[in-house]
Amino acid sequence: MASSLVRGKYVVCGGEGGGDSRVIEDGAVYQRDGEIVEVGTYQDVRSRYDPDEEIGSSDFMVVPGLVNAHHHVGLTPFQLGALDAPLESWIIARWALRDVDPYLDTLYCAMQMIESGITTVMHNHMMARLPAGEGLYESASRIVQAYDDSGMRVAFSLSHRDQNHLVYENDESFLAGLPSDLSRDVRSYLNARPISLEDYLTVCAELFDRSRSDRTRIFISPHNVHWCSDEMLRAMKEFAVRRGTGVHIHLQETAYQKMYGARHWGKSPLAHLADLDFLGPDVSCAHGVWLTDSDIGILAETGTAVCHNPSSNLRLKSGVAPLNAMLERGVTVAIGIDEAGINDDNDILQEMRLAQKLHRVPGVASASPTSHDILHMATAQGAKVTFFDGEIGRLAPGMRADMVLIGLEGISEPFLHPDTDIVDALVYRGKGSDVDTVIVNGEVLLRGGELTKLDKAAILGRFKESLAQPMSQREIARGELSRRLLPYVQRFFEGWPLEHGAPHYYYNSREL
């Protein structure tokens, strides 16, 4: 592997939480082997080493590779025909989602994501979207390898649910108030590829002892508290354990799972996760938005990260995360896209910024994430989160050469006031297309603004093709299911009034 020399007008070694970050003016980096070796001055580090490459120049700034802490797929559920809607309603409206190959599809999303600055991803297969006639082992080492094609790390899992497949009570009751064929077309779909939890964990282990890499984790993902039994938590629990990985969980994603908690245990998911002993630093949770207080101490004192969602919470109506509270104590919270950003695409930095400025709440002296903060999450935060801590998420001697180079000009461009901090200038300006290089391991992935490994018209051609087939009778039937599902799910849900608790945050008022 060749060395190189990455200069930029500023070089921002990583952001550090609540402050300042180290920003080095007419900086560089210096990387052998995709070890990052020194950074510096320009000048000082230039002076030092012979690379076998320069990249950049004074017309860029190079910041951290960036992480999406928490990611599905590629095509959105929007491209494919599921308009945003109430997660509970959603899930049973995806459906009628066509059937896309796995490995196309996440090359896809790989292409946008290292386009907007993207080098790692905690991507959470879920097994609902398996294509007929393929088996699990198989459309989960197939995206593996996309990620591998593609250059990026990745930090991948399989979720898994053994409960509640339809609302939130047992399935069988749920279908008994169904009108009788109904329940019946219902139950065989549900019956129609079982997967058992020692199936899941064959496979997981599998995966785990085949695919792991340098770029390459493989966790354990129980798919949500409620979607899984006692029993199924322990197993994957245990599991992680023994096998010295990280558990990736959803949490609190909406007021009914909330309220769920309180139906079933009198107390939050989250809550019964820590009397199953099942939290700690090795696991993260997607959304939090319902944390409670008590809920937000229970993270800090076990070390439970969160990766917040900011652009999924809203489309589908979720709400807002306490995203101030929790770091004022201290909480692990990263950023993920969830699949599909505001604009329904994979731009990272424009979902760093809606999630600074969503908690911008109104007062003189609120507290509200600085640009700092929200680096931190981008990066050093989501390497945690990922198990890439200590290799990732800063540029420092000793650290894996996974940076990005971002344009200027997109961000000052007519003007800029000089005494302007820089990391407030990306955060507030920056956008997917300011993206130019994108490094990872000191490999060039991403070139101005063309990438490197991966064919894009190619690819695009194929996925393409796929989708322009028609519909299957399998993708047809099951789109017909879901129709006649729906309403019955929907009044389901209506019959769950909201509960209505102080918030976290005061954002109007509707009274004197």
The other form holds:
2 protein chains.
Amino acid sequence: MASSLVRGKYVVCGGEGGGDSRVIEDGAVYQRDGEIVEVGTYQDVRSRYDPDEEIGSSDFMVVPGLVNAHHHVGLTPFQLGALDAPLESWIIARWALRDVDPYLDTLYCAMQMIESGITTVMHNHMMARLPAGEGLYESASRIVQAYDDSGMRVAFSLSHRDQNHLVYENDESFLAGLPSDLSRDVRSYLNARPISLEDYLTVCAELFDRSRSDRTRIFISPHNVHWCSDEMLRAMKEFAVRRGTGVHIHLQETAYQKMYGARHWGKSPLAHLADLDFLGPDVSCAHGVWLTDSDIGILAETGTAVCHNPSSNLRLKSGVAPLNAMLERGVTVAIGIDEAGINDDNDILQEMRLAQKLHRVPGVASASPTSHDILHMATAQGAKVTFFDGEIGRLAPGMRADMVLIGLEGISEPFLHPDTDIVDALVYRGKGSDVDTVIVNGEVLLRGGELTKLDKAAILGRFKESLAQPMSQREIARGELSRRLLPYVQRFFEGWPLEHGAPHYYYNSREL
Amino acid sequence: MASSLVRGKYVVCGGEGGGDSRVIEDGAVYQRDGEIVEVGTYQDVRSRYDPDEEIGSSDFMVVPGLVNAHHHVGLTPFQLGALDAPLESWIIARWALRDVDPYLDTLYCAMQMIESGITTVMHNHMMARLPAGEGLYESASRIVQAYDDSGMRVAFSLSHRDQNHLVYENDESFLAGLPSDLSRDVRSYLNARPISLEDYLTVCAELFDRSRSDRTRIFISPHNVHWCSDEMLRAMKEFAVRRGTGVHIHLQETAYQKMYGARHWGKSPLAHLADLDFLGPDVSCAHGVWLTDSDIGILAETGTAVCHNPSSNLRLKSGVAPLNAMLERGVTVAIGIDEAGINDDNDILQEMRLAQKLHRVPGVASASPTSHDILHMATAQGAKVTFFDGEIGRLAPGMRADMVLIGLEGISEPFLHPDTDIVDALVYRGKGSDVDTVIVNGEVLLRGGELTKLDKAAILGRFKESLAQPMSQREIARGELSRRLLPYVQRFFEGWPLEHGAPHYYYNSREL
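How about the form predicted together with a further copy of the same chain, since we already have the form predicted alone?
Okay, now the whole complex, with that chain kicking things off.
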């Protein structure tokens, strides 16, 4: 480790609580051994330290490392052959996707993320995607290893579920309605890969004990409320409390999930979690598209966080989460790209921009997220939900040295009004291609837009080679099963006409 | 002029009526003197012609030139200093923006558009942005000249209005409610630039007679229904009918515009246009966010088209147009980027993608636009609304040779499932940076991502130089007036609580 002075025409320090971010013009950050020692004007900081290296210039802005607060995979489902579809059928369509090497797949997305300015990711790994012949612990630890090799920070969790694997009712009831040959084949598929709660918790404990580091957090993750028994939810919460770690869960991603709650508990899934004493600042919920007014109150009261995924919510026909109401109530909301982002490429700047534009609901007096709100979500709030709070998310003495230098040329050429707030300029116009340098813990991961720690060409070459292998019989059979099952899953949900009261957002109207 | 053979791993010919696009694998297009002579497999076409030049290879896909069906300016309002805001206050905030040279401003956006694969644009020029000391005809003809110099096609119109310049009531009523000094200054500003309907029509006639060419159409454009007297609407429609040209009008962009219709005519602005016999296939309406079910019926019955602008509709808090219902009813819908696009950069591929994702409304059985629908909107439907129908929008013998070569590497590396529909791949993953070659009328405007006909560095240099001039007293005074007026405009619309019935789209819900 060593020291460096990171310089920009603007140093955006970030804010504590949304609203304005502190910005230093002609600023610099001095870091030593991965810790920020001082932040101030370039002249001032330069005069007082003798860094090993000076990075940046007045052609750049410096911002805190960006946090992707909800993420699953490297190659996107689309790349692997699954078109955007309603979540409930898309899950089954994904059975048809080929297995990928988890280590190379993770390096692939780590490279994309670093290139777009992401320094920390909440990686939630779904078990259905375990490669053949490898154990759960091995597979998970190879993902954690990939992030470690990439230099990024990660809050890693394995997600788990123990019910309703096919549709939103118990498996036996649904299987009973299928043609007998299909029922038999699906049952055999489900039975071929059961992992008990006990096994799951053992693996999580092992990861927690062996893979935790200063750049790695190990979380626990019940997949979603309707997919987990109360027993499982209680056991996972207990795991988190005992180890002082975080819980990441999908929640009310679709209207059907909200409807499941109404049918099974007479309340929302979130309200059910509240009944189980599951909620709190240690819990982050992905999506939360179908949160009611009452749910938003529960989040605010319990300090439970939401990871907002605007692209995914559109692509999977989930909807638009009521972000404006959450921000108004003071709910902690971070931003995640989920499986892909609108451009299918893990670009956090694009996701931040979509988050801003999407919530500009009609009305001259309606509130909508400012650029500072959006940056706060992608930095300080991301730090909170990944349990790196107090270490990252702001540029201030004592924090870890996670920073991104973004070129000003693309943002401000050929003209940018001189009074423009630089955070507005970033959120309105910044692109992944403007990201020049990425630093984590004082270590440079990207310089001049080129990865320094990972050998991109070599990794892509190995990845391509592994993907050039023909699909296995197991993969082919799984794809065929998926195609046979899909029409029945579709029909099941067609039997649940969408139920909704007044929407949070009115974007248009059928009537005069 | 000369001949060329344009080759791609895929040649996407485009479709007649949405749905599937005809795709030729290992295809080629042979054009001579700007006209497509043959489209077929590379082997076949190559064997029968002897082109002067061969363009492309199996590293590319070839698609019809893309059409940006609604556009106004080069430098975006954000670049010039106006943040996203509700349309009604944003219009007044724009008074504060500096004037720009219309020729250079147009070349600037023409370069951006060509770089993203746009070959034809509907440019609607707003009169409030006339530079000082220049007449309307001169200013307009310099814009048309810029497109001509760029090699693009343009359907150009000047927009005009004669009422409700400040808010959605007559100017005198609104002025009467302002403090007297503000009222005096605003009245003086409005009176300083009146252009009569007669003058306007004379200029349009002159443009029509002198600037029309094989790459240029001259349209007529009443700005929006509530901004034009019935007399003006009738005169413009009559102009269009007499000259067999198109009419471009903004329509029901915001809820307030719909509400204006209800208050003034007891019906929607579109229904009012129908009463005036204004509608028909010669008319394209920008935005149409607040179209009712009944309005969509009127569009379908009269053959009136809509230009859909998803980014702008979010940025200006207009809402989300009911595209799904329009497509279902067979309304002609094209895509336009309007002032900027979500990334503030005139990237049509990004706009197409947003148009696709935004309309993925919840529900397993809900319809939403396919990639083929989106491509059709950005090609054949764009050709219709710009009056280049039968010349562009598809790759077929007899059509003009307007084509775009898009690199496959970024879209398909490191892996893309071999069964992936190439049109899906384009709409899901294609970026402006993948655009390699752009051809209009057989002439190459972009090659290897570099502009060939325009000298980008020189134009940007001249543009920057012109923008480095200090603002004039006139501009400064206009900005101050805008800032003084804005709170009153805001207050006016706060007095119009949003009225809406059931929305077309339910994206979320406040209730269980």
